[in-house]
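One chain comes next, on its own, written as structure tokens: the form predicted alone.
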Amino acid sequence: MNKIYNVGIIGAGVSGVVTALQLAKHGIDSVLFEQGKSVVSGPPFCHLHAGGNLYPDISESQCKLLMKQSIEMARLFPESIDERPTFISVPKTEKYEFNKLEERLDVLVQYYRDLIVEDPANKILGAPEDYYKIYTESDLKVLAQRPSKKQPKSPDEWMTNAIKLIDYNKLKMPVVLVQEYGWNLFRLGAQAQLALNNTPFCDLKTSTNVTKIKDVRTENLDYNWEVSTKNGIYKVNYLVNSSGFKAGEFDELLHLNNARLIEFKAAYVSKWQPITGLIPELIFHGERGTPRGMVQLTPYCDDYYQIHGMTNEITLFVNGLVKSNTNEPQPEFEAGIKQKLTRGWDYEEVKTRTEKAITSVTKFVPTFKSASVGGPPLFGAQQIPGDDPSLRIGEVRFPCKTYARSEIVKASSALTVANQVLNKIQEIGIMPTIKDSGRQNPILESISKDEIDVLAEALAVQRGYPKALSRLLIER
């Protein structure tokens, strides 16, 4: 390969893709490789986070970066958005308070504001003041006797419709909706690599799996690494290592070592009866871990619902999350997990942890009992840098002069780790100082709604999934 690219990306998951993206938008050429057929094939995720609120220990700081960076994700990739809103609520088991999440509802409505003042095309969560309402038992008696809408357009029809199915006297009140919306990482996926393939800025490279990384830096040669795989050697001046929990994979390559966990999770397919109107995202809050871990169902078109629940029966695997060692910077999963991640799932544990997800929604929405299998679970395993498992931020690094890490936990990160190495680029001489063009990316404007919806309908399919996973439940 004689081509010298100026930037070399393993890893075209979220970070990957919005990375070369964000290089392209600005003319600036790179090879992007991907041992899948497709981008963005894991792990999953299904919802924006834009405000963390599915998460209630974590800092107040990390909901309001979660909220800044949704929105910027958010507006990058608006196909892949699903504007339903999502019921948050605390079961009576649990030793979390109602007041301490709606003081923090209360500074993300003030952060919402400010983010729109810096700039009203942030405004894509509705107003600040309908970001989240909240609704007593008393509220909820006089919901439950009101028709559903199969199409709800304001909270109070989203509520009705939800609240007919739960046992809300399992809950501590009050309950709330907030304008936190699902993600869509097949449209993600889809718009992704349609606009990589259009870009001449971009070589993808998928179905192509990196063997080693040769430094050579001190060779006086006019590029810093090669890259080779089994079709040839690619030389590239920069590099990043955007292969999510495989990280430490290549920096063993490098002789780096940076403390990681990496986690391996899955959620569930479900198929449930017909019900009279769209209902949104439910969240019954629960201790990581523990039987009561939370329960989380996703609705998506044609009756399929996604369904986590954080047990070590169901979302969590005992010894799914695992730790570097000093000497060895990529931690190693047991060979159930590896055997998950390579080879696939055996039927009968899908089956067996799909019925045991099933269950724990029942406890909440008596009439999901009749849920059945839907389809192959959901799944992937996510780098966590550092030692600490409830950390959901995580951004980049800079090991040496020419390359980072992206160290993504959540999706919505992506996009500040694409600008942060285009910075840095800038920075070391690699290119040359480039003048702001805006938020917004022409290249991933320029694919078509018709574009997407086909791919990602293929691309579900592909992966083994109903193809009604690749739609959104709200036409945009």
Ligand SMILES: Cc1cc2nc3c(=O)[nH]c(=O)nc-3n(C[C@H](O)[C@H](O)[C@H](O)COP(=O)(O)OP(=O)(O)OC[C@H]3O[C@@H](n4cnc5c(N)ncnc54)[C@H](O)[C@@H]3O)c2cc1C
Given for the second form:
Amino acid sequence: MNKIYNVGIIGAGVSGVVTALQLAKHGIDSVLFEQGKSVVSGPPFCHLHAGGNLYPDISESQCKLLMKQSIEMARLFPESIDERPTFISVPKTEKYEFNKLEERLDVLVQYYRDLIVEDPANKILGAPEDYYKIYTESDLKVLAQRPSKKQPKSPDEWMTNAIKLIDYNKLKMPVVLVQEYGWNLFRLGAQAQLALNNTPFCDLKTSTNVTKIKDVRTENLDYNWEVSTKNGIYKVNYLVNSSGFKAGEFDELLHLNNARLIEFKAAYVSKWQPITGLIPELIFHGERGTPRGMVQLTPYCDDYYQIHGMTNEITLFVNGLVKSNTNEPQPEFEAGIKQKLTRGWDYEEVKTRTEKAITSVTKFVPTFKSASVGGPPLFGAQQIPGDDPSLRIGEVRFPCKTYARSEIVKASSALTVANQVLNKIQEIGIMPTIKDSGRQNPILESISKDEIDVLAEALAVQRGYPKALSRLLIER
Ligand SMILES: Cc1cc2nc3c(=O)[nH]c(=O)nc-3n(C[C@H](O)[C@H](O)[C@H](O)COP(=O)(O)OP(=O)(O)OC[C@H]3O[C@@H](n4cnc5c(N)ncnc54)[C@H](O)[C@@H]3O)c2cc1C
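Switch from the form predicted alone to the form predicted together with the named molecule and give that structure.
Then the entire complex follows, led off by the chain already shown.
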């Protein structure tokens, strides 16, 4: 362990892997520690929030940032993006008015145009004028009469397939189809892991738990940090804490105190009967945490569907959101949640929650009642910096000169964090200043679709999920 690494990264979730890959792109070596067997094995993601349309209450500026960061991540990992649109609706039971959503959509279209002017390669959500399309009740009546299309291409074809299944009498009018795509975590994880294994600039250590970090900055050594694992002590100049919801544990060791929330959530895997054509992701908005919480139905291959229901009986959990205390930067979950995180779920609870999730969809898609449990839930805990649980954009903080803490709330912020870390280590002289960083990463680009297909499937199966979850609905 005599080697001194420029950068040590704790945690190979989406944030840690993207940071390591951006460093490697510029020839900066790192050691990346991950306690799990493979990378990107923490909390799941399935939706590319390119505009924040799943969150009617967040600010316009958060929506724009979500769009920008999502586009950047989609450009980095195109093989993980499922180019199917999202259907957004507001049930009649909700007070939320559609025109508020529409005003924001117009702002987003203009913002998307600006991003394309800045760089034409940003046009990954289709033509700006097609970013969203509104449908009135009479439009839906017409579309409902058209034949389904197995592989829909236009917004009208996607809407035709969807509206034949949805009980739209329950929804306020109009409804909208927006180009927010699916995002496949198995494919992103596979591409990242293959790329990290290929580069000489990252020493990826999976199945390696970091037990302690020691600040040796004042000890006149050639490095600033010692990172302890069961197998030894690693010397690093710059330390990045990207350990997700566990980030507070390392802050605690460094006597740093900052407020954070951690939240445990789950999405459920169901299997339905074959239907005549692909459908978009379906969103039925509702007040979070109430029995009417938002329902989200995410389509996968081979008739698998993932369901989020923002109620305490489905995706959220009683005591699932915990905050830090003064002098205790790492919040603690209660025993039942810790058990789910570490030792897995009781089958009865998987069944009960998945069935409740299916029932929540059935309110709007009556024929979905024939769906059944399709696999274990996708679950995990995430951090939210500060004390506002509705925050959707978290980035990075630099509590001291050679220490960064990643605080992402959505997977889409990972590249922003990586680039901010890169800027910081140039500023303090760990790497020379680079002129043009370029948007893409050749190490990722060198990985073929076939390699991603194989490893993504293996990762899904290894983690106990149907292999269909590793594929895209819309093959690239
Ligand atoms: C149910 C659910 C659905 C979600 N859906 C979406 C979505 O659709 N779109 C979206 O953008 N975001 C979504 N998110 C949020 C997204 O999952 C997170 O923002 C993102 O995964 C966080 O990445 P991260 O790298 O910061 O943390 P993590 O993915 O948690 O990575 C941290 C890593 O550090 C490792 N680690 C921790 N401690 C140690 C240690 N001591 N030693 C070694 N390794 C350690 C962990 O094993 C883990 O792999 C969702 C979250 C949940 C819970």
